[in-house]
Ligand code: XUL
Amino acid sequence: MYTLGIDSSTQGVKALVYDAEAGKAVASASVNFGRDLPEYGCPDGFLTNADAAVRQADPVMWAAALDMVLARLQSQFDTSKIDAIGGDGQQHGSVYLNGKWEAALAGLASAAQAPASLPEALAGALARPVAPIWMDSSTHAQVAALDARFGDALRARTGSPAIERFTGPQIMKFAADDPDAFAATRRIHLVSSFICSLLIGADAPIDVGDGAGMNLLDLSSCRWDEEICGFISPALAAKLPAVGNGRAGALAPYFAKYGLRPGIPVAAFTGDNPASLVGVGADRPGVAVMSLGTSDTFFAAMPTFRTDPDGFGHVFGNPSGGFMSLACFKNGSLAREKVRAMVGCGYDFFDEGAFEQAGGCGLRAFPYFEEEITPIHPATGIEADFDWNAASDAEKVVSVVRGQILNMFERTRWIGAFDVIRVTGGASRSKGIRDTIASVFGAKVETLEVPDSAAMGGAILASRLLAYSRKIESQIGPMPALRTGM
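Let me see this chain alone, in the form predicted alone.
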């Protein structure tokens, strides 16, 4: 049984074929927006803009990349063997479609009238030519308005406080800035549900995992919050797809050109973080994942919905059921790299030698080179509880790593305790960092080598859908197309 996972990320699209019986990837293909699709003007995944707070992309580029990645996959794997498809998209990004959207989808669903390409299918169907992505922070006024209206109730209901990058504030800004274009918008999709809609030739649902990153979804009921949606715009509710998971639909005939079999099941796409939770095998309580990258991210499954009492962590839906927590620490590997440059040492010393010399010290320092978000703290440089200038190089290294991990521990204790922490990202190679994590959290630390964890998560979700549907069909007939809440 082979399934396909598609990851539409910030800088490109990946497609991964998963052998469900062997439990491993057997083929993959990728497209980089800057290198492979330069005509769309998004070298780093977004359009250049004089305002650094504005980060938008061309959604037609995402469709073109889907065409290209499937063509590349077909050249190296017999795609007719693929039995189901799942996937994800970068969280928070939004796509605005007009009245021609339904006709565009109908063309993909018609074997007789299929367009030549996905960009051709989308011609004239965009109510807004650009899509704000997760990096866009131009909605300060809208966040302030949501805070003033709902306060802590927003976090209690949606799992997160009002966030500039989240979809709800982005929709609110668009409705205010361009009311005519907003009025012409018939459907608003997330990146994940937009790609999934193209695949099935019909409106796909917004999955709970991705929908939770909008400031619009009531996680206690898994339905759109009518009061919040109405505050953003009285017309908003009618423009949103259903909320749902499971089977989104069947693969549209258009994709037969890539050797895929029309009619195979397509699982509702989720967000990249929820997909990664599944892809690294942490979608059940007891295992947490620590991604040590440009920013450090900590996420884990949660059986019940509860929010961070301090208001910094986020709660999303878990595609495997229940919920997941996520906390992001902006000063991650880039901060560690700056400390390494300040000390003037190589990786051998920073990753291990410093800990051998000063590993037992109780010093801690916090590298605030960027404005921190967990907790909120201005960019002030190094803040230490000792004389930084008088400290040895080893003490500086160890104190910074210890400070970061202790901060992460303090800010994630509300989630629960963990027996295992799976560490990924470039800094996971450091024995000193891994040992510090194990000591602070009191957990077994495992290093992950899952380069395409989001695509893998989508493929695993597709394999579960397929196994479930085959079991149900053998017992009681075809499974329902979708489990939804409005």
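Target state, the form predicted together with D-xylulose (XUL); input state, the form predicted alone:
What comes next is one chain alone, with no partners or other molecules.
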């Protein structure tokens, strides 16, 4: 049984084929927005904007990347062998579709009138040409309004306080800034449910893992919170898709051009972090995961609902049932890349050499190139507690990594103490970073052979869906109950 996991992330899209019997990936393909789709003007995954708080992407680029990654996959794997599809998207980002969206989906679902490409299918169907992504922090006013109205109840109901990048405040800002375009919006999707909708040629549900990143979902009932939605806009509820995990629909005929079999089941897509939780095998309590990507995230499965008393962390749905905790640090890999460019060194030095030279220096520096979210801190550049300019290259590298990991330790104590931390994402290749994590957290650090943990999680969710529908549940453990809401 082969399943496909698709990860639509900040900087690109990955497609991974998973052999469920062997429990491993057998093929993969990727597309990088900056390198492969430069015509969309998003070298790091977002459009340049004079306002550093505004981070938006072109959703058509995500669709074009889906076409491209499936074509690439087809050139190296017999895609007709794939039996089910699952996947994920970068969290919080939102796509605004108008009245033509339904026809666009119908085109993908019809073998007769299939469009030439996904961007062609989407032509004229966007109510808003841009999609705000998780890096956006331009919604201070909306966060303040939600705080004033709901206070702690927001955290108790949705798992997070009002947060700038979360979709609810983003929708509220759009409704205020462009009421006409908001009125023309028929459907609002997350990145995950948008990609899943294209695949099934119908509106896909928003899953509980990703839906929890909106400030709109009541986690106890898994339904949209009518009061919060109504406060954001009385017109909002009708624009949201259903909430639901499990099967989203069947693969649309359009995708036959990539050798895939139309009709195979597609699981509801989730957020990249909930997908990674599944992909690294940490969807049962006991193990924490550190994902070192564009953002650095720290998360773990959580059996009982508990929120961060300091208000920086979040609770999301765990696609395997129950909840997961998460803390997200915006200055992750892009910040490390900036420091590497400042020092002018290669990965050998950044990942290991610097730590051999200055590992015990005890210095700390915090890289605030982007406005930080955990904790909230303005984009001030490097903040060091020593003379940065007089420091050696090795001290610069080591102090920044130490600063990042110490901050992570401090801000994740509410989640609990862990004996084992599984490290994933590009930067997990660095021995220096792994050793720093082990000493700061006092934990055993495990790396995984799964570099694409989110895509892997999507593929695993697809394989569970398939196994469930084939009634072999007893061989793989219980499937989470299907949860659907408004």
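Here the rigid core means the biggest group of C-alpha atoms that line up within 1.5 Å when the two forms are laid on top of each other. All values reported here derive from a predicted model rather than from experimental measurement. Residue numbers count along the first chain shown, from 1.
- A displacement of less than 2 angstroms separates the C-alpha positions of E39 between these two forms, with the rigid core held in common.
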